[in-house]
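First, one chain by itself: the form predicted on its own, in structure tokens.
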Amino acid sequence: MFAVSAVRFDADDPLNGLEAGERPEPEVPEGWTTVTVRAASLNHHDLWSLRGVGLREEQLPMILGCDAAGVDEDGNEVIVHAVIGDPDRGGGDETLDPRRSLLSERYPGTFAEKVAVPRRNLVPKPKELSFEEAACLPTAWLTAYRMLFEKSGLEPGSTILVQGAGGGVATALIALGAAAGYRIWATSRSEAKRKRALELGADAVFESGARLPERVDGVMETVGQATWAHSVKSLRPGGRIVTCGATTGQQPGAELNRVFFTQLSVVGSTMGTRDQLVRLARFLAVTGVRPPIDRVLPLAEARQGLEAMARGDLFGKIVLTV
């Protein structure tokens, strides 16, 4: 089958390790099944994999990709939940299983004509969503859903700052938050991306690092080192940062004096459960919210999409079709 894989690591030029070509069809352990992929979406996780983060040399070649929507062996249209984990080991939450992984870490990923996954990882695709839209949900949109509705602890009407408008998680946070009745503010260095954030439902937009008109109830952090100080300073006393990533670096100044003096909370969030993916898909079907898709490319042109993502030249998700 045709697939896109990491065949070597290069921290400075990750795309140097990308290869597209024929790969063996996936092995199917007991309790697993296969999905014929119709669409898969890109994530920064794919670039980290090409840099060697989360993978070892002996695992190469590794088919990339966490997200997919397609058709199962019985002809059902499905979304693939990317977290490979045991809810029992995580106290009912597979993301808390100490041995959890994502597709393309321990098991071949979704940038292929077929992918093997545990049967429990299949979620029915609502008929209201296209395969391309559904393929955007399992990583970025599920991460945003959990950050907003579980981890933030904030009710609709609260003011939430989303750092770094334009990326997959950030655009999902803006769209979901606006649809659910939150007051969403967003930042970006790009005037064009600020404008797009307003079109997506943000109530106000600001240049990265700008002083805000008032302090906010919560900050959704996907950027990391470049925006951390601004996030901490932007919170009201007792406010909360929810962080899911650190694309610009993982070692910001901790701002501990401000954290303890104003009694801030810092909460980590990673992905979401299968049940949350079911609810997310239902939320989109009912509300009419749809993932903004920056571009759709054939699987064979995955390199072009990854190059755009590495440059930050996107707003929303890049989707590959098979």
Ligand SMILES: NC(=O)c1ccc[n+]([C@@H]2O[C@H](COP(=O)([O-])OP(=O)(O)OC[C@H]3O[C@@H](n4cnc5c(N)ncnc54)[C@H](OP(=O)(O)O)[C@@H]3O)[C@@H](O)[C@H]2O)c1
Contents of the next structure:
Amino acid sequence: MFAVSAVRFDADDPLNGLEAGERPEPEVPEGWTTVTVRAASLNHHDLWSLRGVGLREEQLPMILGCDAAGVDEDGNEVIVHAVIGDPDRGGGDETLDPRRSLLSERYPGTFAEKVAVPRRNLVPKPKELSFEEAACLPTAWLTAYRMLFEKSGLEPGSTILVQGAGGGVATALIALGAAAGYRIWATSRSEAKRKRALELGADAVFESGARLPERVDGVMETVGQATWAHSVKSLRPGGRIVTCGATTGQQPGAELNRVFFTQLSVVGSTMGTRDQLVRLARFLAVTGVRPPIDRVLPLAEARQGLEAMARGDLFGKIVLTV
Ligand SMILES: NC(=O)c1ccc[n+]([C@@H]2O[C@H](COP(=O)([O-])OP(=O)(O)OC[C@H]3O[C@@H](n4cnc5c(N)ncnc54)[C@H](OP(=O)(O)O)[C@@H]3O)[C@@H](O)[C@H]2O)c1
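Here we have the form predicted on its own; I need the corresponding form predicted together with the ligand.
Zooming out: every chain and molecule, the one shown earlier first.
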């Protein structure tokens, strides 16, 4: 089958290790099933994989891609939950299974004509969502859902700052947060992206690092080193940062004085459960909220999409069709 894989690692030039071509169909262990992929979406995770983060040399070539929507063996339209884990080993939450992985970390990913997954990882695709829209949900949108509705501990009406407005997770945070009644403020380095963030539902937008008119109740962090100090400074006493990513580096100054003096919380968040993916899909069907899709490309042109992502030249999700 045709697939897009990482064949070598290059920390400085991740696209150097990308290859599109024929790969064997995935093995289907007991209790697993296959999905014929109709659409897949890119995540920063795919660039990390090409850089060698989270993968070992002996696992190469590895088919990339965490996210997909497609058709199962019985002809049902499904969304593929990207977390391969056992809820029993994680105290009821597969993301807390110490052995959990995401598609493309241990098992072949979704940038292919077919992907194999445990049966429990299939989630019905609401008919209101296209395959392209549904393929945006399993990683970026599910992560945003958990950050906002589970980890932030904040009720609607609270003010939430989203750093780096253009990213896949950030656009999901803006759209979901606005629809749920939060006052969403967003930062971006780009004026064009700030304007798009307003159109998406942000209440106000600011240049990255700008002083805010007042301190916020919560900050949603995916950027890391470049925005961390600003995130800490922007919180009201007792406020909370929820972090799920560190695109610009994972070792910012910890700002400990400010963390303890103003009694801040820093909370980590990763992906979400299958049940949360079901509720996220329903949230979109009910509210009419849809993922902003920056562009749709054929699978064979994945390179073009990953290059745009590496440059930060995107607003929302990049989708591949199969
Ligand atoms: N833990 C999890 O489960 C999980 C799930 C999904 C993603 N993540 C992580 O979260 C991060 C974002 O993922 P994504 O897929 O949303 O990535 P993405 O689409 O590539 O998002 C990148 C965004 O980061 C901002 N950014 C990049 N460099 C910046 C800089 N120097 N200063 C300020 N902002 C900068 C940009 O915002 P502007 O251009 O608007 O300034 C850009 O839009 C990644 O590191 C990813 O690995 C983790």
